[in-house]
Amino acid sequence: MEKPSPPLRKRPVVDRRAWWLSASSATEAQTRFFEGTGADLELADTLVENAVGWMPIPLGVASGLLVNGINYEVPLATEEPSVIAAVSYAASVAARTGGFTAGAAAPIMRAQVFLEHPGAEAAARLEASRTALEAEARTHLASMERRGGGLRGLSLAHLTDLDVLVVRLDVDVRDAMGANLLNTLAEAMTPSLEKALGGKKLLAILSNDASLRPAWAEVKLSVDPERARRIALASAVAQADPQRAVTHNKGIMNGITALALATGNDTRALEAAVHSFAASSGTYRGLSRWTVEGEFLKGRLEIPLALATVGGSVGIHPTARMALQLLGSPDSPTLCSVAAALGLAQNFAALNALTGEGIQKGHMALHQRRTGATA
């Protein structure tokens, strides 16, 4: 009887790669594209489980994004045509009037511990134990505190209908995304929180909600008055119609997500936080607002962004390091500021096309170029 093959997770990475090529019936051309070096395989095996190789995404550069007086060449990893061209066009328009002004709040992220059936008067019990609990939390955050970050808040919320207490630990994570740090903190603090507040742990984990660390960007553009009016009205439509808002925000994220991917950041956490923020009023709305102010079209974008410049795959992936070096090796707030300006630039380019000749003329020209298709 033929011995069954071991599961993928128990096979060497080179064997998993050979299995993939066989199981996917790869052609010679596909195999040549897929082939990589041994170092590529080793890195893939470090980053993910059951690695078989890589799924390369094109990496391009959007040129001339002027943010806070600094000219950035912005690396973007995306498979979609027109994204990079749109940003570069918007950047050139913005540069005529001084470019983008942008900023970002301190990088505060939150860990949560959920306790079932907490004791009575949990708020009073927290205050009685606050000094000891905060001191313990700081012992778990010692390395972050040495870098200027650390604990910034300890608070409670009671989900009354569920009889669940939420303990919130707010931490300045500096240039890291902080997921592992926050998860470790939440789990390490759980026994003391159970003892001090009563109840039993249900969950202990970070929140990917990034509303504590918003980034923003503004720009004033000199455009045709009628076009400015139409762009402002289209922006108002995205505030009033949730279905339009979804596509409006997707356009903003075209650039931001591509930058996050190019720099090795967590695109899923980023998107989840952004779309949660867009719905925080109870209605899903467009993230940007455009208004006509005198002779200028003014745009503003406020968006929660948790982008890291150290740790995780940011620190492991060689191309992510190169992308950050191209940006001048920024800290996290600077990267978030550039990302916010990038999103606003992308939004302007999309609205300018939509309220003019339509999105398809330029987009399809680029699509036809890459596919060889004809109209």
Second form
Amino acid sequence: MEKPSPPLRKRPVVDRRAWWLSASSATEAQTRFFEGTGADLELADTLVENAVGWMPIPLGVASGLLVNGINYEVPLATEEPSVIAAVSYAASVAARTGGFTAGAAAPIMRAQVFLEHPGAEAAARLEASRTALEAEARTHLASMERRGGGLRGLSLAHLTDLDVLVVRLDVDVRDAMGANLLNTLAEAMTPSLEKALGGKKLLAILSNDASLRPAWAEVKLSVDPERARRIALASAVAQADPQRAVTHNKGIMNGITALALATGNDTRALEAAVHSFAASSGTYRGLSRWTVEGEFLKGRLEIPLALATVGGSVGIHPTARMALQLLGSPDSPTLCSVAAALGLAQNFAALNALTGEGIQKGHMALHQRRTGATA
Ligand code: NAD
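Having seen the form predicted on its own, the form predicted in complex with ligand NAD:
Below: every chain and molecule of the assembly, starting with the one above.
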């Protein structure tokens, strides 16, 4: 295809939409559908560059997820059939024994400044300048400090083989993802860090590693003892076999990523952090563990989650705002707790199906409904 001329970035959004319809050879039916979803062209134009319209993903609700004694109706944006049905089923099983308990650590994210060829004795130089550097960081974080968040740590690591120093600034970002704040902080601190520690900036940016802010969920289920034994064994298999672990964890993320998308969160950051955590032992492993304890099947999931309830497109996309309102306008740790419970619910549903009749029966019924719709 020829490059659009004039370039898309130089055209108003309505022109770009017209170009899209013509360049993609849209049929009449496709045009009608696309224009029906394109009412908010101006908003699309605010959110991304070269916007031509919207790519709607079905939005559904997983019903009856009981977390810390509170019932949640959970909005999920996903194109995959069976995800919402699976969570709703697992939620109903869990509700019989009190539902999920869940929690999340303080929302601490890390910015990194990488300095090439640092001066000698960087650790000692940091200690000599620590008070001044921390005070400067706090001035850049004033609004977050006022919210009860702000600077939580300043530390170093040395990549000795590369002779690159990593300066790590840990910040409690409250209800935001904190990407822009941390990037701004890292860049603003760079001249003072270069001066204090020696070396020259290579790059300065937040880390999407979210291991400083784990969320967790637990559940105790009353299920058939033989099924419980098989689910526990299947979860042990996901610890021992990395290829199975990938699919095990994909199932856990089916619900969590759909919740992230429905609430306007950054799904790429979320997934990168979770899969890095799954490999943190040096081998990629399943994120959840199921064990048989007496008459119960007990499940636990612990994962780093950096889900925001303010900022980015969370604050701009009207559907994301509605999704958060449906959840009772939670703060970030509450949203992360619900997400962890959701992941564990999804995981139980998958393991229950896999160790029973398999997943294809349910999948194929939904698949047939779908192909019927497009026939
Ligand atoms: P943001 O820039 O919108 O900042 C959050 C805003 O919310 C701040 O202005 C803050 O003052 C305000 N705020 C109001 N109430 C708050 C509360 N209770 N807690 C915390 N802040 C509160 O958003 P962000 O979180 O800095 O950045 C998120 C965006 O950055 C996402 O769209 C993400 O995709 C994008 N991004 C990501 C990366 C990355 O992941 N590597 C890099 C660059 C940008």
